[in-house]
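This document opens with one chain alone, in structure tokens, the form predicted alone.
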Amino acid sequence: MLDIKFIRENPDLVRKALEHKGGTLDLDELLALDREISDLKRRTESLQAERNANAKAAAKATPEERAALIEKGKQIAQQLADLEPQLRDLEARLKKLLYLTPTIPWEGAPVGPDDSFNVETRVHGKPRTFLFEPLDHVELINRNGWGELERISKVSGSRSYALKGDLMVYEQALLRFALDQLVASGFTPVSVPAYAREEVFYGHGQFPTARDQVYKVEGDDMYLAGTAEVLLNYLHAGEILPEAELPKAYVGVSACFRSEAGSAGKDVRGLMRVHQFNKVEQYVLCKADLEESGRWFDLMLANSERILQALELPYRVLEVSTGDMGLGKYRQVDLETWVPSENRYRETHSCSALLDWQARRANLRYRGEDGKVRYAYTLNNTALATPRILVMLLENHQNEDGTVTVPEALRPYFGKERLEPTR
């Protein structure tokens, strides 16, 4: 969220933001009720003046007066007690609705409503022409034995999935090959439980407004994260750290679970939108500097264009517009992976930079050189998403036979050059 001061400084830049963002919140109300929490705190500090006054002026008066003044001590003492519920209630109203004020995105976003004004910047490699009459991800899998698909339904519903033989045995090859890219790359690893408490999502900024793709765990204050980005977010809420110990970069990875509402008839087939995944998170939390913050975008996403380089999957780079970046990012950048089945290329990686939105929500301080306590900045980028990327590993590296070729990259990790059938 925003700090109420720059809000009320620049009240024409938070609108034109909402307006590119496409938020909801009503900032009249907002600066209204600020103005009203404003109001209210200078008649307390005023009735607390009076008191102290009274106060010691009842400790120097006859017997006569004190009486008196006791009597009015009683009267400031009660008019504060009234105030204070409604302070409370106040700033609880105002703190929601700073849930809904937008970071304020660079000035190279495209401006525009939704993803049909995203901008691809780069291309990197040519999708493949096939020789033979290509299989889609979810024939290849019944073909070669590697998933129970359609058994696993009946387990767990729709949108789940079950792979075996070496699809399942590739799967995790790619999630340990991931996680060493992001090692050397000099990031700390963090297993992370896939669960949080309430507040902790309201620190990540997906509550309030997207509840409705969380799951609860009912009769507890749980929620299932979506990503690791969620619990990493809020392991330093609360503390100052000092500057020397920043930043803290961390490759996060955890079982992640999604409701996906609102995506009814969406990718309902195979393995592509599924309610439970495997995630490798990248997570940055570095001092309040835009060229800092800006060397960690640079980084985070070159370290995912590297890894799809090394599965030899063709990509696209995408500019990420206004209104389809969500409220708290300042810039984000996606990664598109092909999909030959579909023709077009589909979304893998999302490297976002959020400035000081999610720290103000979840208090992550540090005290810089100068002793003085600021905000600091939060990043986070996608390292690599199964099973969503099986997909494109399935389609793009297939034979004719039916086997699928194991990027030269993955053999040390996978102990084979293909993936064979299930016997």
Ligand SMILES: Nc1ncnc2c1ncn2[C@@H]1O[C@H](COS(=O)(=O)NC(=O)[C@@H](N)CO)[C@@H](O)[C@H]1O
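Note that the structure is predicted; figures quoted are calculated from it, not measured. Positions refer to the first chain, counted from 1. Only the largest set of C-alpha atoms that superpose within 1.5 Å between the two forms is called the rigid core. First, how it differs from the form predicted together with this ligand.
After superposing the rigid core, the C-alpha of residue 67 moves by 2 Å or more between these two forms. A movement of the C-alpha atom of residue 372 falling short of 2 angstroms is seen between these two forms when the two forms are aligned on their rigid core. Annotation for residue 58: C-alpha shift of 2 angstroms or more between these two forms, rigid core superposed.
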The other form holds:
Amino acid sequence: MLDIKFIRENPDLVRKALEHKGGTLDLDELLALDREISDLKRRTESLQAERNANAKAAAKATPEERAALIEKGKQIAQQLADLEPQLRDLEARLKKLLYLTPTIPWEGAPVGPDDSFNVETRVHGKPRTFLFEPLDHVELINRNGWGELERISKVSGSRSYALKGDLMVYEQALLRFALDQLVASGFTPVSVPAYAREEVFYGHGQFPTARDQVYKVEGDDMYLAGTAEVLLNYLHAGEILPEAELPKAYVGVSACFRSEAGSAGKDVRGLMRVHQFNKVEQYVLCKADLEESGRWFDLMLANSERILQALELPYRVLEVSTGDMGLGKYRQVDLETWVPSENRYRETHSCSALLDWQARRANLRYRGEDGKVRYAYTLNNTALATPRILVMLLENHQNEDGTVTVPEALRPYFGKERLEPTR
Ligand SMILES: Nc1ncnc2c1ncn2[C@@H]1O[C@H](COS(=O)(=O)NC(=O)[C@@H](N)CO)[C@@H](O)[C@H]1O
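Could the form predicted together with this ligand be given as well, to go with the form predicted alone?
Then the entire complex follows, led off by the chain already shown.
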């Protein structure tokens, strides 16, 4: 969310950002509420001044005058008491509207209403020309006995997966490889639960606008997180960190849950879009400095590109449009990896900088060397998410005999040069 002072001073900037991002906030309603609160605060202050002056006068008054002044003091106290709940109610309504305010996107973001306006900025590697008819990832799994996709849908319903044999071990090897890459890059490994309390999702930005994506645990203040980012972002909520302790650079590993509400009919087969998946997540909390944020953005993006290059997968880099990046983003770059059976690139990584939009929601602050307390900046990026990346690995590295070659970098983790059929 934005600083109310910034909104007051830059209403047109905020209005334009809402338009470009497709935000639903009625900015005029927010500004009117803000003015109402200022008026009420001014009335409260003048009544308090009046009460103090009246109390002073009563102290010096003659016995005859005192009774009247004390009576007046009671009336003023009652007026103040009546203003209290009004002010609280207005401030609660303002906070709800502030949750819907947009980060002003960086000037390089393509302006457009959706992902069709995303701009390809780089391509790495090129799609393989197959000398045989390649199989898609579901065919490869079924032919090699690498999963129980049919049986598990009986157990857990649609958008579920169960891997078997070499592919199951391969998923674990990939997660450990990605974790090691991030630890080597100086990130602190953290394991987090896959569930959190409701306020944590407001702190992240998932609530209030995307509640339908989140599973709730019946009977508890407990919601299943779609990404470790949600929890990592709340780890330091309410603290004032010394600047010397920044940046916090965490690599989080967790199961991720998503209802995929609204995705009916999309990617219904196999491993592309499931309700529970695994992700190695990069998360950074740094000082409120645009260059520092830019350096971390570039570093986190480079980490993910290095992983895709180690996996020997063709991919492309997309500068994400204002309409696709979502309310909180200052900048978002996605990596899309080639899927032979679809003859197109599909998203596997999403790198975002949010300036202090999350920090204001989660109350993430630090004390600068100048002693001033400020909201921090936050960023996040996918290091690797499975099982989606298995779609690309199986299809791009398949052999005519149905086995799948393991990229060099993964062999020490997997233990073999190729995935072989389950007996
Ligand atoms: N339902 C899903 N099934 C499988 N993989 C998914 C699903 N949803 C997201 N992913 C994977 O998780 C990656 C990151 O998801 S994201 O929503 O784009 N971004 C985030 O979660 C950020 N925290 C950065 O990781 C996606 O690029 C994709 O590779």
